[in-house]
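One chain is shown next in structure tokens, namely the form predicted on its own.
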Amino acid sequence: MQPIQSFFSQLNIPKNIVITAHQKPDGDAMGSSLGLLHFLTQLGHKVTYISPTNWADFLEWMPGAKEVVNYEKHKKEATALVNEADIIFCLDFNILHRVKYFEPVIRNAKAIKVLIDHHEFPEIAAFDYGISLTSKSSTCEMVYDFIVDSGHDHLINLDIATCLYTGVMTDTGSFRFPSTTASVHRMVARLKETGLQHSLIHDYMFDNFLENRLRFMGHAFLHRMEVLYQYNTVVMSIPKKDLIKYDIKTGDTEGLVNWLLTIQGIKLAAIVIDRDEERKWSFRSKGNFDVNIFARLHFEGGGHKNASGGRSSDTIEGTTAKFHEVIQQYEKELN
């Protein structure tokens, strides 16, 4: 994989470009992809963002979201776009299996593949150019750097600013995580110069849900949460019947795991949700407990030191029992 700086010269010639991010895109994946799309479009490129799956309704307000192609719904169209592409940007993921069933289409494409990501252990051989910096707060911050470093700071407009602010805001926990460096605040100051109304974005992202989500959360806290004080850990196990009862959609469980860390003394929070084809884990931690390593060792996942995900093909009961067994190995670390 060649350094991203070696790719800059190719920005000057209009190309067919596809942007993609990980399945079930969150604020950072959607924000970085749409922000990059608006930038590349200004340079004269023909650009399409293809998501491997659907996305949360609370992201629909973002500039350009209504034009995103859902691969699972439009496989023929999406495949044709990839086959016609000169360049494919891969954002907010660094291993091709993170695009789910879209993987073979991307892997077999003849287009130049460019990686921009901040997770550990990238699949370097899969990309022609790229940058992978775990020290960065978000992929949105990295797209901002990409625009500035390529000499196009003057093209940052309100649409780009809106998209990039959304991702950096969500991935830093509204700027409270340790990844919120001085460079993040300088970026936000630059984005504000475009006329960005940051309070509206917070409303769209955090105050834009239906009543059923709040009732679901109350049910989950009351009936599905276990506090394991011996290990300074909280685990929540959500069966499929709860999702059906409260009509939970994609994105409705976003951020739920973070609430578990608000309990005094808790260092590790874990949620497992019974999805159709697998059980999905989310892990969050405080301090030096590395949930990236924890997820990789025990739950086929990974991510960041204090925020990661995992999966299991076991039953909800089986994978939860495994968590209770595994956590005993970490009693000293968590105390």
Ligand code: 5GP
Given for the second form:
Amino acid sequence: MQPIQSFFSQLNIPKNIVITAHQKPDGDAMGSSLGLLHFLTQLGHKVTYISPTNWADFLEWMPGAKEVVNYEKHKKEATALVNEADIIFCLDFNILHRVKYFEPVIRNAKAIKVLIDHHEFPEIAAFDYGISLTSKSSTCEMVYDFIVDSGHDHLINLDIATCLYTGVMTDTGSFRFPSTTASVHRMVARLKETGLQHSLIHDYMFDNFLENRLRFMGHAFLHRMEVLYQYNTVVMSIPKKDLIKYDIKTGDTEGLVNWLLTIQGIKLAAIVIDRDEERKWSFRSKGNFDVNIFARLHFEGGGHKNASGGRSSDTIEGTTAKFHEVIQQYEKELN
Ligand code: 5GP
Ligand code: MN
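Can you now output the form predicted together with the named molecule? The one shown was the form predicted on its own.
Let us now look at the entire complex, which starts with that chain.
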């Protein structure tokens, strides 16, 4: 993988470009992809963002979201777009299996692959150019740097600002996590100059749910949460029947895991959700407990030191039992 700077000169010649990000995109994946799309379009490129899967309803308002191609729904069209592409940008993931069933299409594409990402342990052999910086708050911050460092600060408009702000806001826990550096605040100041309506974005992202989601959360806190004080850990296990009863959709469970960390003294929070294809884990930690390593070792996952995810093909009861078993070896580390 060559440094991203050696790619800058290729921005000047109009090309067919595909952007993709991890499956079930969050605010950062969607925001960085659409922010980059609005930038590249201004340079005269033909750009499409292909998402490997569907996304949460609360991302639908974003500028350009209506034009995103869902690979799972439009496999033929998406595959044709990839085969015609000169360049593929891979954002907010760094190992190709994170695009799920889209992986072979991306892996076998003849296009130049460019990585922009902030997760641990990139699969660098899979990319021609790229930048991988775990110190960065978000991929949105990295797309902002990409625009500025390639000499195009003047092209930052309201659409770009809106998309990039969304991802930096969600990935920093609304500017709360230690990753929120002075550079992040300087970037936000620059984005505000475009007329950015940050309060409105916050409302779209966090105050835009249906009643059933809050009732589901109440149910989950009451009946599905276990506090393991011995390990300063909280674990929540959501069976399929809860998702059906409360009509829970993609995105409705996002952020739930963070609530578990609000209990005094808790260092590790874990939630597992019984999705159709797999049991999906989310891990969050405070301080030195490394959930990237934890997810990698025990739950086929990864991510960041304090926020990671994983999966299991076991039953919800089975994978929850495994969590209870493996946590025992971390008693010292969590105290
Ligand atoms: P979340 O719990 O919000 O789904 O994910 C937390 C962080 O871990 C995000 O940065 C996400 O990209 C990453 N992550 C989630 N699931 C996985 C996974 O299965 N593998 C890897 N490598 N990273 C993941
Ligand atoms: Mn991210």
